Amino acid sequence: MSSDADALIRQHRTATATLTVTRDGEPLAGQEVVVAQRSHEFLFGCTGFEFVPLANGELATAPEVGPDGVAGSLGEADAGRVERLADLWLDLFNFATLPFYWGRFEPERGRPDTHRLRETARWFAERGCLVKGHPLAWHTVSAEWLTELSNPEIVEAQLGRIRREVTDFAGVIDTWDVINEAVIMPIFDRYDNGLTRICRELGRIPLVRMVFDAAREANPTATLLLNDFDMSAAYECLVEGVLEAGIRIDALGLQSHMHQGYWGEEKTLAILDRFARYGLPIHFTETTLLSGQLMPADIVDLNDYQVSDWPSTPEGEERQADEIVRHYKTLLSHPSVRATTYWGMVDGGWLGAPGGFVRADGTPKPSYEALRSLVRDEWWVPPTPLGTDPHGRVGFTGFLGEYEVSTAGRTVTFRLDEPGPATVDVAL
């Protein structure tokens, strides 16, 4: 599979560019220019929850641990190690997901944590990262005060919440998981919550229409995702119903928490092919691969697996590094995939699992180095001296994204946006 994946990655993710370089209107003939990549078009993402304290100047005090065992109001990590993590994060990723879980974002009605999240989103944007908000509508980690409202009042509050967040963050967050896990939403029975109530009354598709319409109205140019963990035919049926109803979806989110073991290339590609047939971009929105003991295969709801200690192991770290390389190569080999988000930079995040790229002590694992080697070495064009021909032309092959060409103190940027042959005129 690896050689096939590499060939497909070159086919779908690279351009063979011919630059015609001019200076002061004349071809720059027989001169050396330096071409260098500045960014990837593909979105290599990770959660950015850990950096809420850093972006808001809160590193002097670590966040309190809540009753659910999660640090801070938004699930951010211990602030004491965040500065060390920031350099590792920014050296690998270009796409951040920030937490908008309603129950933590607005635990008291009318007092949303807008300022802190906006500052965090700006922190990422200033460092060249695209930012996504997750999620706008979800039955889990929902605001408890919703249960005191009638169903019409819950609908009004939910739509108002969507309009407020999408409007308040427009320009800094223009990508949203609009509704999360709608497949299970009307049959969810673990505890009472406002979203399950209205989903049962209205039905999945009418609810999807309402929340997408509200988000679209608030920011017509936003990228809006339908996101789910259910990779069964039930999700396909929901997608088909939504599209048949004329609801515009900008991308499909597929979750891939592999706590019970790596899916493997064959399964991953089969899932991608099933959902690619709708003609929508695909985001792998929540990926985890463990570097410790795997969760038993008989666990149906991953939340049911609770252990007091779940360490990373040397053997597990080598396995994780191998699987990370295989997984990312598989995703990039499929033309429908536009983004992937890893669910947690550091061990001990969701469910306490050793799923991060970084150990609990802050040191990077082999999986971090393996993925960085792909993203920043194998899939990257470093500053490369090239000589122009008599017509000022120079050629190279590079991954889609932004580049710069420079010579004699002048620098111009350009983009490679489509795979295959490309001709680019560069005026220095």
Contents of the next structure:
2 protein chains.
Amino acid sequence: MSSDADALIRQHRTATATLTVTRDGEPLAGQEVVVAQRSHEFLFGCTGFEFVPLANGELATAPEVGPDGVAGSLGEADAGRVERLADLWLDLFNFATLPFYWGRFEPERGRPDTHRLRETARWFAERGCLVKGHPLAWHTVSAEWLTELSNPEIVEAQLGRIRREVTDFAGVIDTWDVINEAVIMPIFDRYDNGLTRICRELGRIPLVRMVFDAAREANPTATLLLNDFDMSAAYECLVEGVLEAGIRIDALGLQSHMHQGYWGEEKTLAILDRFARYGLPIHFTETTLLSGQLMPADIVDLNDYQVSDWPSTPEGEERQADEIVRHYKTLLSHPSVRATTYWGMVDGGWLGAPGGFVRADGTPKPSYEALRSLVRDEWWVPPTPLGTDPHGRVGFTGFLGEYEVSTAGRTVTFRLDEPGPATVDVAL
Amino acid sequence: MSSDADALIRQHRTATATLTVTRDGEPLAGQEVVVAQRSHEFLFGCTGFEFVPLANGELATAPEVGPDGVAGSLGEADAGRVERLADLWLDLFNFATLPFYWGRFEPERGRPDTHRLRETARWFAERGCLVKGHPLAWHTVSAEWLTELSNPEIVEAQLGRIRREVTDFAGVIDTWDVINEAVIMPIFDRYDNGLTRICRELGRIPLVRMVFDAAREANPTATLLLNDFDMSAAYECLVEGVLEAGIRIDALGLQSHMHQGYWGEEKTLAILDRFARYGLPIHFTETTLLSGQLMPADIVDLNDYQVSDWPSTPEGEERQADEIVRHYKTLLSHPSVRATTYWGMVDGGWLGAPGGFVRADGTPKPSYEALRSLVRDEWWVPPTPLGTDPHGRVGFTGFLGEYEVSTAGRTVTFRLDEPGPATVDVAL
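I would like to compare: after the form predicted on its own, may I see the structure of the form predicted together with a further copy of the same chain?
What follows is the whole complex; the chain from before opens it.
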């Protein structure tokens, strides 16, 4: 499997470039140039929720100490610890997902948290990351005040909310999970909420059309995703219905919270093949792989699993590191996958699960080192000296992304965008 | 529950009629008339596969005796036994489903079993039954010779087959399960077959459109069903997609093989409510309730459960009778349900399960008597003498269906088609 995956990754993710270097219109023959990769085209993503306070200057610069003399835990008001976490984050990822859960973003109607989220999005963008907003419409963590409205008013509020956020963030966030978990939205029965009400009345496809139309109108160049956790035929049927109805979807989001165990290559590839049939780019969103005890298989709604303590263990960390490598190799081996988003850099996020790349104490786990060694080593071209031939040419094979070539203090950038042979002319 | 169901059944299934009887233009005042129900509007259905040999005169008229001196089992060449079964069938049901499984109907290309099926359909129609053909497109029991064709040829053969059957049977069979189990059709992976191939290539909705268009074109007045066993959100999503794509479905078929136990009122009503949202009549197709041991809950594909002997038991028969009453009451209490189809009158059909109303020896079970007492007693108006008032009027409440009113050797029929108050004028 793994050697197959490696070969497929080379096939789908690398270009074999012939670079012709000129200076003042003449081939730069017989010279040494240095080629180096600057970024990946593939989107290695992760949630960036922890960095909202940091990006907004809300953290104390010295560790805050509790009454018992112990420093606060990660994510609390300690700029230094969050900055170290940010360094780890930025060394691994180029794609950040920021939280737009309506119930938290606008708990009081008319007072959205726009400023703080925009500062955070800019913070990531300035560091070279693409930013995605998640989600614009979802029945979970939706605004409680919606339930006081009539259905037409809920629809208007939902569409207004989408237009506002997509407009307010255009240029900083141009990628959105427009609607989340529409498969169960109209039949969700755990508690009353505005989204389930309107989805039940309108039907899934008309609601999907409305929310995509609102987002598209607000930012015609945005990348708009349909996102779901349901990997069954239900999501296939929804996607087919949405596409047959003529609604344009830019990418399909497939969630992959694996709290009950790694899916393995076969299941993952089978899912990818089923959803690749629609010809859309796939974002493998919301990946979680645990480094501790797995959640029992009989839990259906993961939210039902509540434990007081869920530690990361040495054996769990080894297993997680192995599974991370297998999982990312599997994803990159499939040509439809355009992005991954890991769900939670640090342990103790959703459900308190040990699903991070970093322990609660801020130290990276083996999974962090394993993924870093793929992203920054195995799948990366470090600064590499190459001698040009008499025609000024050098050849090399590299992962798709942005590169630079330098000689004698001059540097030019270029991109490798398509797998396979590539010819690039650069004037240094 | 049951009293609620009874009240809802009265509300949705009965009319309170005021009958004005005239003779030669004058009210028939102060006379006795006899009102009697002739048929149900509700479709009480069952498979009628066993009666193909009977309707075609293929059975011996004397019991056939095997080499050990024991009479052959039911369904074998014994006209008397099958005729007794037919009497039981016709006393309970008014809606027959006949088998059009392509692989059995046309095992050799170009030699369809049209004549025998038409004789059988006529046999039922002459006995006052509506007849449905099942199914026109399905990946299971599809014709094996399809796998030797290219995908465009399979599509052409499938559509040609639909046009042929729907045309050949028009007037005798005007109700069709056009496509069966489209939810899993493109991802069915147990064996190669022509239908899965074309559904995977075309997508579910385009295939549904093609097969419905072909059937509709061949018989514009037919009642055309989409039928599925998948009661999850997947089928909802498929239905929504099909309807959003503008494909006209006349009724939704919901299978209900309950080999793993009766669903109960709550689950059944929840399913009905979810699928009633589309405003289509619902046929509760393929109902099975066992009078023996239940299939273990961990079986996913019911076909995987293979036992050599699966007896009907006294306790199982009592349970089945109780569940039959609860199930039929639940279905009739919901206004969207237009038809039920029980799957197998006699034990030992699909999977050898004891799911019939009749034991393998031909004797009716308690479930038979229980359903008969609903259909022909509790939900039925027997011949009832009523005295007309000075305006020639009599009043009565009856289940929707066809009635007759008689006096002095004259009989006129009339229908009660809508629940609630009804005024009917009859000239005797």
